[in-house]
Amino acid sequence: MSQRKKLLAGNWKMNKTSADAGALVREITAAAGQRTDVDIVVCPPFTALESAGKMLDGSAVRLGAQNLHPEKNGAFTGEISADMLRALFVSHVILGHSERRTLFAESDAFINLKVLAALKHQLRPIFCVGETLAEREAGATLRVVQTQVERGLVGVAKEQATEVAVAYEPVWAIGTGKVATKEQAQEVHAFIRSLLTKHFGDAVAQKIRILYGGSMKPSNAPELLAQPDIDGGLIGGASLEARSFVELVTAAAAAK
C-alpha cells in the first residue's frame, strides 16, 4: 500500500466568473472542506483567485493557480509573478500544462525557469507531461515523456523534488471523453517514477506524487487510481461541478 496521500487538484481553465468561483468553492468546502485523507486543490482562473480563497478560509482544500510567469516583475503585459500568486495565499500552481506546450509554444526549458521560480517561491508546482495522438501511435510516449520530465526538472534539487507533484496527461484523452485505460496509465506513471529515482533517488521519488490527467471522472476514477503509481488526478471538466469533483475525492479517499 502506498505511503503517498492522494492529491486531486480542479483545474478550472478559462471558466467561472469571481461569483462563479465562490459558489462553487462554497459547494465543495460544505461537502469535503475538513476532509484530511486527500489533499484537494482547487485552481480557478487569476480573476477568481481572491473570492475563492476567500471562501476556502478555514477549509483544508487549498488554493492554485494555473500559471505563472518566472520574473519577478516587469514588462510582460498579462502576466502573472510568484509573489502575486503568494500574496493571494495560493500554494500549488500548474506548469507546463499540454495547453500551455500546445496553444501557447511554451517550451521545456521555458516550462523548467517556472517550475523553479515556483520553488523559489514556496509554490508546489504541480507539473504536466504528456504526448499527444500522434506520439503515441508513432510509439514515442515513452520517449516524450522523458525528454519533459528530464528537461522541466533540470536545476530541482533532491530537497525540493518532494514539494513537486508530476501530472501525466495523455493530451489526446483531455477533454475528449478517452481515457487510457488504467494498464496504458500505469504504465508511464511506473515510468515516470523509474525516472524521478534515477534523477533524486528511491528514497525522494517513492514520496513524490504523480496524477493522472486524462479525463478522469467518478465512472473511471476507482481503477484508475487503484495503480500503485497513480497518486491523485488532474481534474479538468468533472471539477466544475461540485458533486462530481467530490465523487473523485470519496474515490481518491477509498483507493488503497
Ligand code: PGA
Second form
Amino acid sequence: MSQRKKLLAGNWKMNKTSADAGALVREITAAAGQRTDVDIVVCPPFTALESAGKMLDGSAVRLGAQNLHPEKNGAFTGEISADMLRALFVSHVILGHSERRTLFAESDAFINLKVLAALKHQLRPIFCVGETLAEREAGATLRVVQTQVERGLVGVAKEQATEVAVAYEPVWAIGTGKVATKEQAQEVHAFIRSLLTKHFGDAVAQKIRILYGGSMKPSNAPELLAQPDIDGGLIGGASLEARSFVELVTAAAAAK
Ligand code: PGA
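For comparison with the form predicted alone, would you give the structure of this protein in the form predicted in complex with this ligand?
Every chain and every other molecule in the complex is listed next, the one we just looked at coming first.
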C-alpha cells in the first residue's frame, strides 16, 4: 500500500464571490470537514480566502490560494505575496497552472521563484505541469513534463521537497471533459516520480504526492485514483459544487 495519503484539492479558478465561497465551504465541511483519511484543500479566489477560511475553522479542510508573487512586498500592482496569504491562514498554493503559463505567460523560471518563495514562507506548493495536445501528438509529452519539473524545482532542498505536491494536468484535458486514460496518466505520473527520485532520492520521492488534474469527476476518479502513482486530484469544474467534490473525496478515501 502506498505510504502517501491522498490529497484532493479544489481549484475554483475565477469563480465564487466571497459570500458564495462561504456557502460552498459550509456544505463541504458539513459533509467532509472531519475526515482525516484524505487531505482536502479548497482554493478559492483571493477575494474569497477570508470568508472561506472563517468557515473552515474547526474542520480538517485546508485553505489554498491559486497564485502568489515571489517578492515579499513592493511595487507589484495587482499581485499578492506569501505573507499576505499566510495572514489569512492559507497553507497551500497552486503554482504554474497551465492557465497561468499560457494566458499570463508565466515561464518555468518565474514559476520556480514562486515555488521557492512559497516554501520559504511555509506554504505548500501544488506545482502544476502538463503537455498541450500538440505536444502529446508530437510525442513530446515526457520531454515537456521533464523540462517543467526540472526547471520548476531548481533549488528546492531535499528536506523541503515533501512539502510540494506535483499536479500532472494534461492541458488538453483541462475543462474539456476529455480525461486522460488511466494508462496515459499513470505513465506520466511514474515518469515524474522517476525524475523526483533522480533529484531527491528514493525515500523522498516516495513521499511526494503526484496529483492528476483534468476533467476528473466522480465517474472517472476511482480508476485514476487506483493507479499506483496517482496520489490524488486537482479538481476544477467538479469542485464548484459540494456534492461532486465530496463524492471525489469519498472516491479518494476508497482508493487508499
Ligand atoms: P478541470 O480543471 O477539473 O475543470 O478540468 C482542472 C484544473 O484546471 O486544475
